[in-house]
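To begin, one chain is listed below as structure tokens, in the form predicted on its own.
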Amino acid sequence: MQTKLSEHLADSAHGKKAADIISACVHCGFCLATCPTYQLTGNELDSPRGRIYLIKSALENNQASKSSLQHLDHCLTCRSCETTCPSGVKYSELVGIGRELLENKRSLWQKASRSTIRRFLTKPALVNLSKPFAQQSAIKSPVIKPQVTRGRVLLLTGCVQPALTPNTNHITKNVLSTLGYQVDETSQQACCGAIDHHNAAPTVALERIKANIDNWLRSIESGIETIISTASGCGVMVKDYPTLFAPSDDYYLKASTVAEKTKDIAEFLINQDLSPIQHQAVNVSYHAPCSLQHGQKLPNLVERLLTTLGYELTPITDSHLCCGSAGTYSLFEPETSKQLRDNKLKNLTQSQPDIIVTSNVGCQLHLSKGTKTPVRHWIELLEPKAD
């Protein structure tokens, strides 16, 4: 698909990048079959191919309406289309450019409300205020002190997990300590930048991201071997850091180093000896977040790990489709988000599980609102054996 950029975009980095991405699209339509929003609406403008046409139009002649922006907003950026695409179209990068290009189509009310929510979610002091009535999976087991024999790792604490799902980080640290790792942690203020990046605040996002890169490089230089993420949404953001910089930018190589050092907790544990870890005798249903299977390209990883630990997992119908959480999507597109969540929970509860587990805090909190079945991070199934 060829693009003739409008004059004011012809020499811009965003314009050239978008044109290169669009040129890879061959109109095949494979993406339609795996797009959650197209499956619901049947409207091609709510599919990746349709949105690519809208972005192409905006790039070529600056013709874009509020309706075009709405179709981009309906996109979950789940990246299921990228998994399906035979041409390797970098759709998620393109839709980010498109949203930034069309942001001026928003009403002042939309801009204000979205900015308020974005600021709230990236300020730990405000998020922590919700702890008394929104916290899940509180810490119930003691801290295990590490007998360091393997090295040091850096755990991405996250903005929300310390307040609302603190047991995720707690169990992760206990598991890593049992395996012989010293665990350093980032501060709760060290947001990965995803919320800003996906909500039209690129300048703020880059400031956060550059600060993270500089701080984490210092940690790597001091002996940190791996950066570990337990929230797959944060993990995919960090692994995508290099895409935010031109190869000529000094931060490109720095971002590449950080991305190469970053692993999801399942990715880190899959080749470890987990014999010191015991599993619980419960019937489990696993929800694979889009950010892990499509974003990080790690399909079936957690399923393999849980099977190794002794869990019998029932295959989930439409496991490739999004649950509707998608960062702030559930707040801005509640009707579509709820519809996707209900569909997902119908499939997840078909085997009548005792517990639903997942790999991302956003999915966990979102799914919890639609079911009485407990929803937890899968790491909470692991409990180091007592000495």
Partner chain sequence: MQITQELLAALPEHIVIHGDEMTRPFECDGLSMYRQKPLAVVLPENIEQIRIVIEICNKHNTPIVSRGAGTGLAGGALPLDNSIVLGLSKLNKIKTIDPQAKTAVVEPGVRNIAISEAVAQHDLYYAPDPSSQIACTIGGNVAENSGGVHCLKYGLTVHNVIAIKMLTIDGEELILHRNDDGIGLLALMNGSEGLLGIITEVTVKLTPKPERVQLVMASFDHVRDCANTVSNIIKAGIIPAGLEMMDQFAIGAAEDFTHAGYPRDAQALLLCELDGDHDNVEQELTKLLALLSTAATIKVANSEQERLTLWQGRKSAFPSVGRLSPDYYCMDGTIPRHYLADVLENITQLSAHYALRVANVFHAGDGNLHPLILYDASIEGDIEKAEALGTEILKLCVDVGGSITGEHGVGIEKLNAMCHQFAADELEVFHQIKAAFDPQSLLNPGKAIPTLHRCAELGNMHVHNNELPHPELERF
Given for the second form:
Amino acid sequence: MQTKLSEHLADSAHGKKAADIISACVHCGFCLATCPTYQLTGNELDSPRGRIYLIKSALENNQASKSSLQHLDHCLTCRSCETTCPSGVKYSELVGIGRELLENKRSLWQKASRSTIRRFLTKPALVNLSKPFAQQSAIKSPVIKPQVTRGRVLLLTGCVQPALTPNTNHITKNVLSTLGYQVDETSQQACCGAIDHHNAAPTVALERIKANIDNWLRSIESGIETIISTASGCGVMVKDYPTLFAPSDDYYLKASTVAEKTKDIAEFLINQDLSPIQHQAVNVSYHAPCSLQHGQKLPNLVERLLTTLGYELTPITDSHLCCGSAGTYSLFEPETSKQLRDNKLKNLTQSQPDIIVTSNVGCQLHLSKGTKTPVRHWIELLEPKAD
Amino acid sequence: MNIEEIQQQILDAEQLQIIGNNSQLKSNHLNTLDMSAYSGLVSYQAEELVMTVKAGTTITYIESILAHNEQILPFSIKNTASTTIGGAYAIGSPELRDAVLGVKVIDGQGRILNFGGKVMKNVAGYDVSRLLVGSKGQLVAVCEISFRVLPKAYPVATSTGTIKQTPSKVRQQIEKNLKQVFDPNGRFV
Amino acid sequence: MQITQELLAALPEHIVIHGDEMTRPFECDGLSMYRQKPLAVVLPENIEQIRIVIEICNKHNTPIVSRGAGTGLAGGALPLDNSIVLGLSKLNKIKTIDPQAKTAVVEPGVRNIAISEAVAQHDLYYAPDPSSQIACTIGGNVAENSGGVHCLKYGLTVHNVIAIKMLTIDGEELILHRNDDGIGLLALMNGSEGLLGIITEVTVKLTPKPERVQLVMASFDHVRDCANTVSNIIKAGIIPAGLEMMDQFAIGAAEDFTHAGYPRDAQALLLCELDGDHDNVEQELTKLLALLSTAATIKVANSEQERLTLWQGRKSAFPSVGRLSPDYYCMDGTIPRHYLADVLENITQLSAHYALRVANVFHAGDGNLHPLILYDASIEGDIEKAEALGTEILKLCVDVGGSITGEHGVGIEKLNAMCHQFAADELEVFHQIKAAFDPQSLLNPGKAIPTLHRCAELGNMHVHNNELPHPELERF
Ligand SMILES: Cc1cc2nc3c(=O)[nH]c(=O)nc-3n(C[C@H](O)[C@H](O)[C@H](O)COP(=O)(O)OP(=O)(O)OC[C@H]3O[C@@H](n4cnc5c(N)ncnc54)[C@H](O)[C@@H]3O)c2cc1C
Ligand code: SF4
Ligand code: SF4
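Having seen the form predicted on its own, the form predicted together with the partner chain:
Shown next: the complete complex, the earlier chain at its head.
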């Protein structure tokens, strides 16, 4: 579809980029079918095609109001539509631009409350305070040090994980050590930028991101071979860093280097021999986070890995749909979020698993609020032991 | 008999009853239009799986031609040696309707009209060629029919028959309106 | 607007969408070339609400445009100036499934594929599978009499619908059944493009899953060889479950999306699916392989996963072409099968003549072509060129004894082409049929059937005695 940019956007890089993305959309409607919000409301305004159209209109006549913004807010950025779209429309990049364009239509009080939450989540000190109430999985096993050194990796600490699910990175480190990798960690201060980015705080996000890129490039120069993420929500953000810069920008190449080195922990482990590592004998259901299957475009990755380990996974109905966590979504759109969570948990518990596992801390915390079945990062199934 | 003669006969009559050979629609009217004389193959290409015949052609004849090419009709109908395809069309059955692809008809005003075609798929205009299946000679004189045929290895659809019941008021009204469309002067009785 | 106020007063607020900003995303369907904003969009949650809309629209003499998923490719769901769009997407429940009788009763907004998913546990499926089946609704399918890649053997929508419930423009319910005695009103509703009534419930026939399904993919160095093979397969007495063709453009685009393993350098690709019981499929497979002597490569899918991926590529081929070109215009002409090679060659010539690329991906077994004309709406004059080329292609189809549309419908887009296919008397009958249902012409007026006036202005294109326009182009 063609977008005739309004005069005031005609020369803006963002406007041009958006128009370019929209030109790939042929308005076929396939994406309606797999969009979780459209499934709930049956209203095209809550569908990818509808949102693309709202953004297109906003770019063309510059008259969009907060009604349009509401429908963009309602979007989970789960990117299921991208997986479905045969024409390769880069929806998430587009909706990012759309949100920025419309952010100024938000009411003041809404702006204030969003900004508070955003700052809370990206300030470790504040998150750490909530630890006693919300912590999911405590560390119970001793730290293992590598016996041999096969290589060096950098583990993304994340801003929420250390406080609320510390065991994830603890086990990850032990697994990597057992396999002979020396693990460096980023500081908790180095948030990947996702929360700011998805909540229309682009300047804040970019600052954080540039700082990360610089730091991690230094690590790469000092011999780090892979940057490992254990939260697919952060992983996808880092992998998408290059899309935030124009190809002419200095940071574009730098961002590409960092993105290329970044791997989800499952992506890193799938080709490793895990047989020396023991794992729990339990029935599991795996929840595939959107950020892994649609965002990083790694469908079936963890499923394959778990099957290789010997777990029997029953196929999950509607496994392509979002659980409703979607970053800060569960805070801003609680109703939809809860409905999606209920649907998801119904499907995940169909086979009566002992434990639900996933690949993203956001999904983990969100899901665990709605079920008695424990929800963990899948890596916690592994039980590395020092020998 | 050619189509212009049929057309003339319709225009000349104030009222007439259309009959096929040995029609199941019993004639009780003096003035009849006997379509059985209008018969024969119009076109048939076995690899297209489509046949077009004049309405008075007997089912027996059609089946004999098809048999030469190892093909069959995709529907089964009560068939005496003299049943015509036009008669079967007018009486109607769901399976025959499924197989119909196109028709040439003459309406109550004597207009020669073509609906549908000779291809498997065609959604241009309303599906009049299937609408008129079962019209019992009340709406048009059916002159030519195109229908789908099958290689003989494939199963014929089991016939499910029709259910007679008093139509709802809405349906009656619509049927009345359609009679006005095809035969406004009430020629066909 | 007064009517909007009335709708808002009579219906829950969240189902009435109004105002320029919010109605704009409904201004087009799958054919985004034509756009028109409606007065308002109503998304009813039950039949009673549809009745209310009908009543209010009657009162204000305001047209109603029904809309399913808006995937139609002919502008059937394109709103009209001053119209209300009635979107049936919220009515998406499967009401009952009867595995014994092999039927399911569903609301009009149920997606085509959702039916097959819901009945899979009984080893049944709903056979007609438009490529858009992931998204399009059963109501839209009935309104368009949609086909799909498996319709060669299992029939179109009209063959797989047992009954419908519909509301007339008077708000009366009409129940139509396949086995009704008398004229075929149910068949008439199939393909009626929202002009005769609003479909509120559909009873579909379900088909048992075959014991064995075998997909064969063959590539060809020459389009003509591929086209001839299609005819030969049917001639040999095989009716494949699906028989589809793609040309090099389409192969490349589909491969970019699915990575199904299509041979990119092939000039033409044939997908041929056989199904039935084991022995039958085995016999047909032997016969089929013998008929593929002109193929460059042959691949017999050896897993269900591979089969599905190969089909996914085919089914996503239209929008995948969006990767090659910002816009495309999809044709839907049908022709007698034995003209396939000739017509395809003619299309290539026309494409060169108009300097617009054309990708072909279509239901070869049914003789249902889908030339996709690639254009760029931002280039001045391109739309007009695409339309002109499209008209030429459709004329070509009619001239060889085919039709301007096999499954997508006429909508707003093929009104001119209708003048080419039908004579004035026939068009008049169509208008009268519409009036028999909807005398005030409030249901999707102006679509599907051109006015006689329009055709006269075009210079009565209806061809008699094969007098062809554009004699300078080589034909056969
Ligand atoms: C990529 C792509 C591939 C496609 N492939 C195929 C294919 O293989 N075969 C095929 O046949 N079609 C195909 N189509 C066309 C389209 O998907 C079909 O026509 C489909 O049936 C439309 O369904 P819909 O729900 O989107 O209806 P819409 O587009 O919303 O509406 C279509 C028409 O139906 C009417 N309508 C809708 N619902 C109702 C109702 N409840 N009552 C009365 N009228 C109603 C509308 O007024 C309109 O005229 C394709 C489309 C796309 C975009
Ligand atoms: S599937 Fe892709 S091309 Fe189709 S409407 Fe959605 S975004 Fe556009
Ligand atoms: S990102 Fe998810 S919620 Fe948003 S439009 Fe796409 S599918 Fe729908």
